[in-house]
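Given as structure tokens, the chain that follows is alone and in the form predicted on its own.
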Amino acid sequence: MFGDRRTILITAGPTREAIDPVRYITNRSSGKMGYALASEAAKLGYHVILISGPTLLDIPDSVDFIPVETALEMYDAVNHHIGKADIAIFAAAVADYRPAVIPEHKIKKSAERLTIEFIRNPDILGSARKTFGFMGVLVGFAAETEHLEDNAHHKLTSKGCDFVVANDVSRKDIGFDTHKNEVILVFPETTKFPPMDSKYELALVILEHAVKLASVRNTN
């Protein structure tokens, strides 16, 4: 479709962070929009690094495959890989809290009240211009439950974001744990408002997107 053998990175899928031995915290994401982006990233002939927090879904065909489990662990993966890549399109839901102590045995069930301090991971979004170093086209996601497309442009200048994918995750019938989604794609002097479809089809416009940018950026 495109026709060319750019790189791309996706993160994808929730993180876990752990609270003891048994226990985690994680969110609600189900992977679902990042295998797609990066199933038909693979189909299209892209060489594509998927980094994916834990889920239920089969790993798409032809893709390097990294599976990782806590935001720390998929902000090195990415730190680790994302040199090689054209386009990153950042759609992983990643804790922005983990717990400050993780204990070594099971916490047990004692007082009425358990407190657990939490810690700010590191925006593995945030450090792709500013640590990493990235000069490719970079892709945010926001999933967001008021202010859609407010906070969609704050992320994008604040994130160095050549577009951000927003959705509303208070909606029963898109985002987490279904097939299709509705979203819109903010640009820095643009918004783009496409119809809800698969998250197949709208992986495909993203790409599209993407992809053209990068062309663009070459040719510069």
Given for the second form:
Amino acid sequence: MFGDRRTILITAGPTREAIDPVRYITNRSSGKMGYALASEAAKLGYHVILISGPTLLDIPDSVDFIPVETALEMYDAVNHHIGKADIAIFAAAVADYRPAVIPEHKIKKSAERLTIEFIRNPDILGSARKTFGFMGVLVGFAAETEHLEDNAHHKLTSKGCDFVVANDVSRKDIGFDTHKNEVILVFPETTKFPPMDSKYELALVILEHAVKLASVRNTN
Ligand code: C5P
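What I would like now is the form predicted in complex with ligand C5P, since the data block earlier showed the form predicted on its own; can you produce it?
Following is the full complex, with the preceding chain placed first.
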């Protein structure tokens, strides 16, 4: 809580993992869905902590903005701030792996082949309950190319989410870098299928469900 206002923590955007001092590996997340959630939540009067990887988007008005670059930085920022949150929504596309070693100098072009070894990044959403001890409403995202509902359901239980917002990223008309999205909301006992809509309208649907769950929890 922030004063008497509910606090919503949102992760957004891609992470960027250095390969050497001038190169990095990242992914196609634009950050639009996470920023839409942050902007709508702030307009509704919530205290918003937006932890974001690098994007080209304007910072939404009236949010506490915490810029990060790597998955490890995002992990630390979430660990530091999640204790203040009533609701946490993880919309970031976090790199699952990072280069094991970042050389001090630019990698020179020499051999015909270059092999880079990657190591696993921490699972930030998966740490929310187990490591950070977060007890509030937890919402994850799942970008899938097949078996959307089954994969989302697996994420829901393995990461201790209250619900998972899943979309099919193999479709060209929705998802990455588009303004519209079509998602399914996977709850433990049920799945909801809102119609395709702008990311702003879907943000409102997602927030409505999260806030309703938070209210039920508070009155218990
Ligand atoms: O397992 P997967 O990466 O598909 O899970 C997606 C969900 O987990 C998203 O909510 C994403 O923000 C979150 N995630 C995370 N840290 C990671 C990987 C994913 O918070 N290292």
